[in-house]
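Just one chain follows, in the form predicted on its own, and it is written as structure tokens.
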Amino acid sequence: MAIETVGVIGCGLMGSGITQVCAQAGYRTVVREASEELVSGGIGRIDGVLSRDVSKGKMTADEKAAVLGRITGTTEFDDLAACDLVIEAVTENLETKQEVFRVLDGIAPPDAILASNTSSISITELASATNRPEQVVGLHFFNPVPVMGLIEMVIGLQTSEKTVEAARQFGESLGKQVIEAKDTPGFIVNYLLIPYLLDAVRLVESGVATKEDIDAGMVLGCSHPLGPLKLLDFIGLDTTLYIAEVLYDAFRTDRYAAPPLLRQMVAAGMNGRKSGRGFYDYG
């Protein structure tokens, strides 16, 4: 199917990034948020990113204006009625996402693809909230979306081959590499990443090494761009805890069991960069 108009649900960090890359790739993009304030904030974030690209000579002012001209912000679900593909990027919560999919199923055209940006929730469970499970797929982008070159495509139990092929072509049209995963908890990236991050917390918790030395070890010894504790701060400790709990519930193995220190830091509001303090201070 030809995808010309894309809908995005949510205009936070991930949603605004997805909206930006879709508009930059030439798609008419409709982004929906819960309030005018959130819509304005998200589009303002996109404007700021594009302005920096103009100042660095990565695009012209006319190109920036064209990108912004392809974006429409709204607070109404009904404004997504003409979208060929809708990408959900709301809070990482099963019930919240299922409700979004129920609403979208009643609004989007019959042949539209419904996608989720979830990093951990079952695509099959999300699809069960619709009458078109064969047209539901996972498109997991990575933060910051305009920079990161990967989309993790997650195939639900009932996702059709036609949907998979259309979603792959769409992802590649954004300039991303699309990797494919079956609908298993954590998919590929978080299945491997979360135990690594939790082990780094355990090293701090047990006093084996300082956070600085742990991060330096992985950056300088393994050529990682960020150490695990700085990466935790970037992702968000609360987000990491949520994903770990999803994976632990699914597998019941110690590698996904959240360390007490992680739980304590989240309870204290020390969620990383977004809160101003995590393993490092961003004040």
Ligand code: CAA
Given for the second form:
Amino acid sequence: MAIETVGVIGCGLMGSGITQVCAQAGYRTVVREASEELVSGGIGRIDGVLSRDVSKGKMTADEKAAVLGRITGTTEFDDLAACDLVIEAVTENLETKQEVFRVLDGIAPPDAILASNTSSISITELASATNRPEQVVGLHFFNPVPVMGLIEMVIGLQTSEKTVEAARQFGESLGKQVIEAKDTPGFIVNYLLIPYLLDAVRLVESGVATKEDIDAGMVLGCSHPLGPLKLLDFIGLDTTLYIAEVLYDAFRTDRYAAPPLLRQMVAAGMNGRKSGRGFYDYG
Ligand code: CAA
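Alternative state: the form predicted together with the ligand, after the form predicted on its own:
All chains and molecules follow, beginning with the one already shown.
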């Protein structure tokens, strides 16, 4: 099927990044947020990223204007009625996401694909909120979306081959490599990443090493761009705890058990970069 118009639900960090890369790839993109302030904040973030690209000479001012011209912000779900593909990027919460899928199912054209950017929630469970489970798929982007070259495509129990193929072609048209995972908790990346991050917290907690040395160990010893504790601050400690709990609920193994220090830091609001403080201070 031909995808020409893309809808994005949510214009936060992930939703704005997804909106930007879709518009940059030439798609008309309609992004929906809950309030005018959130719409203008999200589009303002995209404007800022594109302006940096213009100042670095990676894009001309005309190209930036064309990208922004392909983006329509709205607070109305009804404005998504002409979308061929809608990507949901709202808060990581099963009920919230299922409600979005229920609404989208009633609005999007019958042959439209409904995708979720979830990092941990079952695509099959999201699909169950719709009458088109064969047209529901996971498209998990990575932060920062314009920089990270990966989309993890998650195939629900009922996702059709046709949907998988269309979603793969769409992901590749954004210039991303698309990897494929069955609908299992954590998919590929978080199945591997979350226990690693939790182990780094356990090392801090047990006083084995300083956060700086743990991070230097993985940056210099394994060529990771960020050490695990800086990465935790980047992803968000609250987000990491949420994903760890989904995985723990599913697998019931110590591998995914959140260490007390992580819970305490989240309780204290030390959620990482976004809150100004996590393992490091962003004052
Ligand atoms: N939006 C767009 N572009 C951005 C950006 C953003 N938010 N942040 C950085 N960039 C761009 C910069 O403009 C710069 O571009 P140029 O090379 O063209 O100049 C480039 O990225 C590098 O940025 P910086 O030089 O400022 O900083 P850096 O070298 O420290 O790189 C980084 C920043 C790319 C974010 C790097 O720190 C990195 O790779 N971090 C790891 C990110 C990561 O692991 N993400 C995955 C998290 S897991 C996840 O998202 C999924 C989940 O389910 C938990």
